[in-house]
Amino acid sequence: MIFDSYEAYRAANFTPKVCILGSGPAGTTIARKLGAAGIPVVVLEAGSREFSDESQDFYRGTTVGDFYFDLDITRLRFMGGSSNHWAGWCRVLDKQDFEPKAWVPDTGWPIRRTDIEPYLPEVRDILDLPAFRPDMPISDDIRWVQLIKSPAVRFAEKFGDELDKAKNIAVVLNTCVTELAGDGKRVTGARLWSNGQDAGSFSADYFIICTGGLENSRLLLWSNQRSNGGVVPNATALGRYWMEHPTFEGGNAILADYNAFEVDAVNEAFFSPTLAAMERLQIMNFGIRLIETPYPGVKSLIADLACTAPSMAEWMSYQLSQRLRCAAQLYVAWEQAPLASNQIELSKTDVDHAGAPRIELHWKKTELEHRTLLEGLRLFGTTLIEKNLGRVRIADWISNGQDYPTNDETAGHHHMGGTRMGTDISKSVVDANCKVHGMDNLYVGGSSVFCTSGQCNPTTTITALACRLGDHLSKVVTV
């Protein structure tokens, strides 16, 4: 059942056991799992069926620190959430992403990759994916990895009819929770805003927050402030350890044979480091994306190198005379270390139309991020030389340690952390089952529970964790 207002929902006299906030990949996946288990669930979606400027305005905020996207364009506030602008790249976090890195503080998850692997067949069905293939070593340091480009599933489009016909699921549009109330052990109620006005209070046995990797922290911070710590009783880490995937063009490569690597349907290939290489260089995980360069760009690159790197230019010229399809741009996306200082705070001066403080995002990249970028490109270049597969030219701004450009990709629109998973209540917000520490009936879904970001796009892992949480709740919630 789908309702366009809270008033219409109330008239239906639907009585849920579970209330999910948000209809994006996490919220919709959990709702479908619970509905299939016979558990009545209501999904409160702040937006409507379509994009609107009025709804997006609730997402305005400010960023302190490094250059970042405007917060009201880096996520979407309507049915289906940010799946509506998802590009479709799919890969599950690597096994080593779940393990602690001795050289990076506050890394490691309380679960392992094996805990989500049983849900991957279900994830593939949800995201319309073939089976993932294993990585292939290129050297002791670099491996070919698979990123699958799915049809970029829009959750409202794919599952809208199913949700509308479901007897155990009610989706209420144009309705959000402005704050939760709690007594330090349970959420006791919620305040609603629907179609531009206060819609009163609401209660359910369980609440699951799936409003996104920025809004999850915002709602909990504001609710905790209003309830004097009654919603997140152990709030030291709340809003902290926020992460993105810095993403920039890192340089160029000339390859002896572009066909030496397996490429996807658009002639792109992807590479990542081995754990041994990361340990040796004390860097984070990264992904290098090879994008084929048209032939005129190859000639321009060689001419540019003739004076600055004649030996490389000579090698390239020889290879160019043998094969013409041999150049690529190198785009790098990499893991950001979890730092408590990268955090979501509540604005002290600006509120949205419902009276809730807007977000003030504090985000800075550190020396480790730059070192990961530089050493990652060097590592890839060294592998190409050792295997006589090609040569790499690293962009000058990276080699010279200059500032990050503001006219590049910047980041992946991947919002991770803020309500991270863990066992140490001083450094985490939820436990291994995504339940808020100290609370009996409050859970969090989505990438805000990520402890580390790895190097790959988060949607596949978000969906796997949502399947796992839905499975857990179907055993916990009694009808």
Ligand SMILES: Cc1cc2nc3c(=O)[nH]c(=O)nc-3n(C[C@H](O)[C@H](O)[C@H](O)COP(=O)(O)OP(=O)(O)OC[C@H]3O[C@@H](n4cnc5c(N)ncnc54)[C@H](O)[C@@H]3O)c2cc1C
Contents of the next structure:
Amino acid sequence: MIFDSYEAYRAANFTPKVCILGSGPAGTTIARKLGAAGIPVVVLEAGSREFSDESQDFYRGTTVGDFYFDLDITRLRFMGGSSNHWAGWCRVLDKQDFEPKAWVPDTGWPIRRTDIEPYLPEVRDILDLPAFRPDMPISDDIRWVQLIKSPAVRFAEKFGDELDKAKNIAVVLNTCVTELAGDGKRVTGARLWSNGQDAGSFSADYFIICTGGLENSRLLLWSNQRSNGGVVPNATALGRYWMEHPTFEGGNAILADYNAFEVDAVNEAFFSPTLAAMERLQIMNFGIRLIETPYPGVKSLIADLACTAPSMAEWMSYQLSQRLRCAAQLYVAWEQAPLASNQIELSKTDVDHAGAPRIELHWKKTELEHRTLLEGLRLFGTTLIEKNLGRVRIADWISNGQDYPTNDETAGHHHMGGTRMGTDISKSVVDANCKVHGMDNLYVGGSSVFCTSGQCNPTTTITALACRLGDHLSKVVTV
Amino acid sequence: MSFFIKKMSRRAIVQALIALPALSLFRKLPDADASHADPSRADPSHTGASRADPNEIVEVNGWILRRSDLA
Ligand SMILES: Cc1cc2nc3c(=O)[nH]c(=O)nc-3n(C[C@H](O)[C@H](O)[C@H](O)COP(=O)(O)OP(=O)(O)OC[C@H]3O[C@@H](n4cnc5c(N)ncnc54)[C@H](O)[C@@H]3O)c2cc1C
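Beyond the form predicted alone, can we have the form predicted together with this ligand?
Next comes the full complex, and the chain you just saw is listed first.
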């Protein structure tokens, strides 16, 4: 059932066991799992069926530190969440992303990739994905990896009918949870905001927060402040260890044979380091995206190469004259080290229409990340030489240690961490089952539980974790 | 010296260093110092450039190249 207002929902006299906040990929997936298990579940969704400026305005905030996107353009606040404009690039975090990196503090998850692998067939159905292919090492240092460009499932569009017909799922639109109340053991209720005003308190046996990788932290920080620590009793790590995938054009490659790698429909291929290479160089994971360079770009590369390696420049000119593809731009996205100082805080001066403080995001890239970018491109360049595949040119700003450009991709719109998973309560917020430490009935869904970011887009892993949490709750919740 | 280095970009320094062996002044220089260390290099016609391993990987102007790729 889908209700367009809280009043309409109230009139239906539906009694849920579980209350999910947010109808993005995480919330929708968990609701479908619980619904299928016969558990009555309500999904409270702040937005409506369509985008509106009024709803989106709740997402405004500020960033302190490195340049980042405006917080109200890097996500969407209506039914289906940011799946309404995601690009659909899919890959599961690597096995090694779950394991601790001895050379980077605070890495490693309390679960392993094998814990989510059983859910991958389900994830493929949900996200309309073909089979995943294993990575292919092209040298001791570099893997040729698969990043599936999926049809970018819009969750509200794909599952809207199913949710509407489901008898034990109620999706309530235009209903925002402004804060949770708790007594340090249980969430006792949720404060609602609907139709531009306070709509009273809401209760259910279990609450699952799936409001996105920025908003999950904000809601918990605000709720905890209002209830004197009664919602997240161990809050040292709350809002902290926030991560993105910084993404920048890192240079170019000339390729002896562009067809050496099976490129996708838009002539792109992806490469990542092996664990051994990361360990040897003490760097983070990264993904190099190879994109065909447009004609003018090839010409300036030839000019650049002419005085350094003239015969190679000559070869390129010939390729170009034959209209053969021979050059690529290299975009690099990389894993950020989890840092407590990269964090979501509540603004002290700015509140939204419902009176909740807006986000102040503190985000800075570190020296380790610059090294990951530089050494990553060097690894790739060396591999291309050793395998007679081509040559790499690293962008000047990287070699010269200059500032990150502000006119580049910047990041992936991937909001990770803030309520990270772990066993150490001083460094994590949820346990291996995504349950908030110390709370009996509060869970978190989405990439805010990520301990590390890996290098790939998060939604495939978010969906797998949501399937796992749905299964877990199906066993825990009694009807 | 340090004043000039500070004023020059890393790229410009690297370019200047690459240009050095191309100057005839440098090309004609016998490798006197090296001959002390390694008798097989005593031949005065040997220059630094011709001795280098052509397969060595070098970074020039941001390009990652084999030495044999260089001009
Ligand atoms: C431009 C762009 C491109 C992207 N491309 C990719 C990609 O190619 N691959 C990939 O893996 N990921 C991509 N992403 C990221 C992807 O969209 C997110 O990872 C994913 O949507 C997160 O799902 P979620 O359910 O956790 O949160 P969201 O999708 O953010 O959903 C949260 C939901 O909660 C609702 N909500 C918020 N606050 C409240 C509240 N207080 N009460 C009730 N409801 C609330 C929101 O309205 C929203 O519907 C992209 C993102 C953007 C912005």
